[in-house]
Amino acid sequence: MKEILDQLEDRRADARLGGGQSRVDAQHARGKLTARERIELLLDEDSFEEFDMFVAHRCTDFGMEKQRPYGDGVVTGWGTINGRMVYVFSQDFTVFGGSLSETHAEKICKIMDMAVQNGAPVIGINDSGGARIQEGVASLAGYAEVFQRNIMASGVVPQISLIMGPCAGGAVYSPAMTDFIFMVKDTSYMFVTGPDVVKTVTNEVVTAEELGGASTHTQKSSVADGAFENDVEALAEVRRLVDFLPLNNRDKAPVRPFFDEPGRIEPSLDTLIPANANTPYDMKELIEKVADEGDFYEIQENFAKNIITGFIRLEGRTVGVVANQPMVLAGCLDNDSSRKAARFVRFCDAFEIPILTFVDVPGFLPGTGQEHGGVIKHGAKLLFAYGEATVPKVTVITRKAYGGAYDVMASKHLRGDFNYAWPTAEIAVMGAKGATEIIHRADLADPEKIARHTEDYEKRFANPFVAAERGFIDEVIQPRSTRRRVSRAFASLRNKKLSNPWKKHDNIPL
């Protein structure tokens, strides 16, 4: 028996070594951790249970039968993050460059099926050269099987992708269908066609980093939700994100102990809004002063900065936050910000995470660039996302809420549950100057009359009370009491029940 156990340990040691010590050393030389080291950092200590350690590929072409390392380039299994179960796969670049074979795909599909069946998140760590060419169409079939699992798991369990090396060709579509994508600066990249193909077809000379690096996908394309300095930081931040999320769509988000008084008064918020209506201020200050212990986990921080999305906790419970940012484009909605916020709202609704919206929006950004880029359809995405959401929705208007953008930003008319306004709020079809010049166009030649008309308009409409008179605003609140009012609102909505009419699925304007 001892001999058999020794053989088992020898086989396990071979499997753990992946592609061999020299390739492990090469991985470290690139500033990257190995597949197993990443799993050790991601999961709680000694919690990882591995599946299919001894699986090997079945390919016999091109001499592949002579190289059959255990694991076949991916480590799969389950473990816990702060005591809560997650399933994980981690591609091993030291084995055939992490390329995906038929058996490699089967291992990934197995844990994804188990995740859906048992109601736990899936975390994929991608570090792969793409399809294993030697296996031909069997490798492509493997990708499609993984894609189908991504689709079936969407909205059922949270899916998180970490790009920690190359991810190219068809491989990019699996992370693209997950809920969150995080990259590592300088060592990870994603693209459908690489720099060499781009040069051949278009004659453009571009580096892998410029084409599909972390900065490109977090600032320009919006493919990635965040980028971190190294593997260790990325894995630590994913652990932090998982703490905000429910395990599945039938589960509630975890309730954490909190050490912040729900009724805390914040007098500094009384002076957050500048006296001049055109002067910007930082909306993140409000978010952090409302959140438990000032803890805010921002999503897509570097893309479409005119809108802020992320997670906070109120009374220890997860809340999704969407907020206009007056520091960028005056907080106007545009194509990018509408898409960014709509996707975030739909994620929150899919996983029963309440949504808090802070509004300071002067309207949609004008211009031919926006109109030709499809601002009508992109704006409709956010409108649609808020309108179909059945989770608790609390909205606070801090300053401007003009025109169609007022409607879009979780207004009472889109089934908002609690709609509050600060005394500084201005809810109107448009700003006083523009409205006056339309209503009193006959007096445009007389600046004194226009100034008087503008002042009259501001007195009548540049406040929250007209909307409050009609019940569109539930209460005009003191800025200092925002945390208390919002916390109590969400507490009262914990047993909310709302359903949409039966349908196979909706037809959101994609």
Contents of the next structure:
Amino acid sequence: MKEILDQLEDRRADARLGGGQSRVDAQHARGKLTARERIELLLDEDSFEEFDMFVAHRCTDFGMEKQRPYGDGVVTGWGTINGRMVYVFSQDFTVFGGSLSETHAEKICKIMDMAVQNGAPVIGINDSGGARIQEGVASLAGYAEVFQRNIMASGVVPQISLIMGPCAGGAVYSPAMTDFIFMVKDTSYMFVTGPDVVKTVTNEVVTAEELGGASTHTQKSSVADGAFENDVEALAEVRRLVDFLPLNNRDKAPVRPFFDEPGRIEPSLDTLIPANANTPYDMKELIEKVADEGDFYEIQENFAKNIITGFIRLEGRTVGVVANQPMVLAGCLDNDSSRKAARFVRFCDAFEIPILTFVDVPGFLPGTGQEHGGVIKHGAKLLFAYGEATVPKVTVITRKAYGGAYDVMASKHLRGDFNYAWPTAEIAVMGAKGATEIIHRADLADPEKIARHTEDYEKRFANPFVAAERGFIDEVIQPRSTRRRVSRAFASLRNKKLSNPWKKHDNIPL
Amino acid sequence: MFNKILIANRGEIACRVIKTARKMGIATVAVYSEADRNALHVEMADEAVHIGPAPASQSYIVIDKVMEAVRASGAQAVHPGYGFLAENAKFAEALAAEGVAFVGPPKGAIEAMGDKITSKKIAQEAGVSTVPGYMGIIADADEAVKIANEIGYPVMIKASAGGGGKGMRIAWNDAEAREGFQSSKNEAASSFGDDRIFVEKFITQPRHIEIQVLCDTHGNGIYLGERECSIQRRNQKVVEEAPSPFLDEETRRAMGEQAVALAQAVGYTNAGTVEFIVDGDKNFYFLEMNTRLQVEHPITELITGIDLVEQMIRVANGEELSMTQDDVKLTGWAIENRLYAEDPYRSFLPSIGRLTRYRPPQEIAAGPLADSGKWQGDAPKGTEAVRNDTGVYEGGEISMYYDPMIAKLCTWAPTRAEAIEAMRVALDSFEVEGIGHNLPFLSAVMDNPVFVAGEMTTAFIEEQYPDGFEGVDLPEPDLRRIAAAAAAMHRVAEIRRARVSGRMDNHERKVGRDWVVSLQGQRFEAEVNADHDGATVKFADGAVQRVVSDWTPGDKLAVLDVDGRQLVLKVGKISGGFRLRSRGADLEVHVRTPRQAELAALMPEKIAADTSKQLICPMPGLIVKIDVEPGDEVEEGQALCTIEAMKMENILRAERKGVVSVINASPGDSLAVDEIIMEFE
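Please give the corresponding structure for the form predicted together with the partner chain, as opposed to the form predicted alone shown earlier.
Below is the whole assembly, all chains and molecules, this chain first.
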């Protein structure tokens, strides 16, 4: 009997070795951890429960039948992050370069099906050379099976992708459809066609890093939501993100004990807005001073920096933050910032995460670049996302809220629950000078008159009270008490119930 | 007594004067420039008068504008603080002409002491020791030797037109004097075309020690001990203490009596300071007299229990001194550290910007100043004093227009060692963010063995930090204490994380006891056993430390007791650990489980990639200003150019140190996104 039991342990040991010690060493030499080491760091100690450890491929072409390692290049299962359940798959580059076979795909599909059924996030660790060429169309079918599950799981359970090695060709479309993609600097890349094909087709010479490295995808393409220095940091930070997220779309966002007074007053916020209306200031200071313990998990930090998106907690509860950043492009809306914020708002709405919006927006960025790039439709995405969102929405206008951008930024008119303004807020169609030049076109030749008209306009409209008179602003608040006001607003909305009319799905201007 | 006093100054000194005036029941008037509209002194004063644009040359030092403010407010007296108009005889005259009291010395005394040559002559006549020397021109080497013998070796042989060390020789005997005279003369002739040479006493191991004097208008004068101000950087004092660790009672009395004699020789009234240079043998020589309240006056107040500003106002009001020399007692030890808005890691470049965080340590009243009832404010009483004179507040702006000093942190304790230790803790507790500041440097000085031994000279900073300041490497015992603290803190943070809602019942995460702490290249294996009061941290080598603290996650300041000794840490977050600042060190501290540490060790050390040799235009906009030229060396964070976009000015800064090679744009150019503005070598 003991022999039989021992045999299991031998087989397990065999499976755990993946592609063998020399390949494990090679993986380490590249600065990368193995599939199992990554799972160890991602999950709570000793919490991993593996599935399909002994699965092997069924390919019999090209002599593949002679090599049938256990696991087939991917480790799958479930475990916990701070005691909360997640499903995980981790591709094993030491086994056939982590390439995706029919059985490899089946393993991933199995845990994805379970994740949807049991309501827990899926975290995919990607480190794969691509399709298992030897399997041909069976491998492609495998990808498509995974894609279909990504689509079905979208909006049901959070899906997080970690790119920790190559991810090329069709393989990119699985992470592409997940909620968040994180990359590791210098050791990961993603592209549909690699540098060789690019060179053949377009004569363009480009390195893999330039084409699809972490900096490309976090700064230029916006494919990735963040990048980290190495595997250890990436896995630790994904754990930190999971702490903010609900397990599924029927679950409330998690609550954790907090050590920060919800009524904390921050006198320094009274001087955040500079005396000169054209001087920028750092909106992140406001976010960090409002958040519990100054803890802010930023999403897409290095892309479209004129808008800030990320998660904070208020009274221990997760809140999604969207904020214009006056430090970059005066905080205006443009194609990139609208898309970035729209996707974030939709994620929050899908998973019942309340949204806090800080507004200081001078308008949409003008120019042919923007118009030809489709600013009409991109801007509409953010407008649509805010308008359809049924989660609690609290908005604070700190300074400018001009024109159409005022409407877009979670205004009262888009079913905003609480719309607060600081006394420094200016809610108007446009800046005083521009408005005067249109209204008093006849006086354009007389700078003195124009100056007087501008002053009159400023007095009348460059404040929050015109909007407050109409009830578009619920209350004008002191900057120093923002945390207290916003915390209480969200507290009052904990039982909010709002639903949209039945529809198969909406038709957001994609 | 006056009903109303105007303070012709700004910043911490204006606030300081307002406090005393308020205590004396005198109404206060502040003046402010455009840049100081929201300044602390304006808020503190009973009234405030706007006196012009931001530059001091158009506001704080314009006599007419200050006089207008005096008239408008009806103030009966003006306290000038230090700097600006404090030693301006014309201002004293203008006030006198309108019958307004100047809280300072008479015009004549300001003028007499304002000139270096006149003041030295007056000092000599008053029997004050001055640096011995021969001011006339020396004809030949023989005469040089004769004069050198009269002065006494060592001597400095100097070219009259000299500068920058050229034409300068130090001689310790006749032969060197002869040889030095000739070589100085030759060098002076070839360098300056002027071979006139003079000789003066060379001061070895010079210290800067000054005497506080106080004189009334009734002919009484006293001295209030000395202040040691040897720690200076480019003639800017950084650390001062009172008394000096170097002086004995006899020298102190001799210096004090000479200082009073000098003051009375020029008809000085009010508070003043006589600066001396003191050599290694305790010979002291008059340097100059400052006819105002010194920046570092609080340390004198802390050891004497006398409020100098109160005394100044009383003297200006014509009152007789209420104390005699015999009443002046020096008790305990006081140290002042000046907090400057300057970046010690970037050769102390001034730093400006918004103070996003400014939390000075808790003030504690103790010592003579608390005992005499002259302590300003309502600090709780203790056995060691902490005093912070400041003119800024959290959320305030440090502007480019004025002195970069933002606070004076002082401690007092019965002994020097205790005062230093109190200062170390106070510095560790001082939180400043948003601007560069010299707190780490001050911490380093407080731990410097030369300073601790009290053996500093005016060359202290040059000698101890010849290559500038590059932060502090802590010794192993300190690292171990911090490691113990970090392990205990990390455990607290991890337990909190494991208490998130939505956990699987009965399958919660169990936070372990074993941690590996890595910091400053060192690694500590620690077993943390927590109980109700704190944690016992056992290291792999068997050493045990007890950590007690009420720190909770998110607190930016951790006050801990590690093995019975206080440890104060500024706490920031990094992935997998903390950024901890203490004793001038800035540490990235990782706390990992043994397995995490094992895997982290596999991660490659990354060399900071040189990703950018270009400055790319981040937005479509108009170039307003280019701040650099090709060939310029730029520091990280230095402004390179300003772009106007959306009617807002955006300053683009250097991401790293480098040299500008090409500039592709000029002011007025309209640039699109991603256009290259400049390139670096």
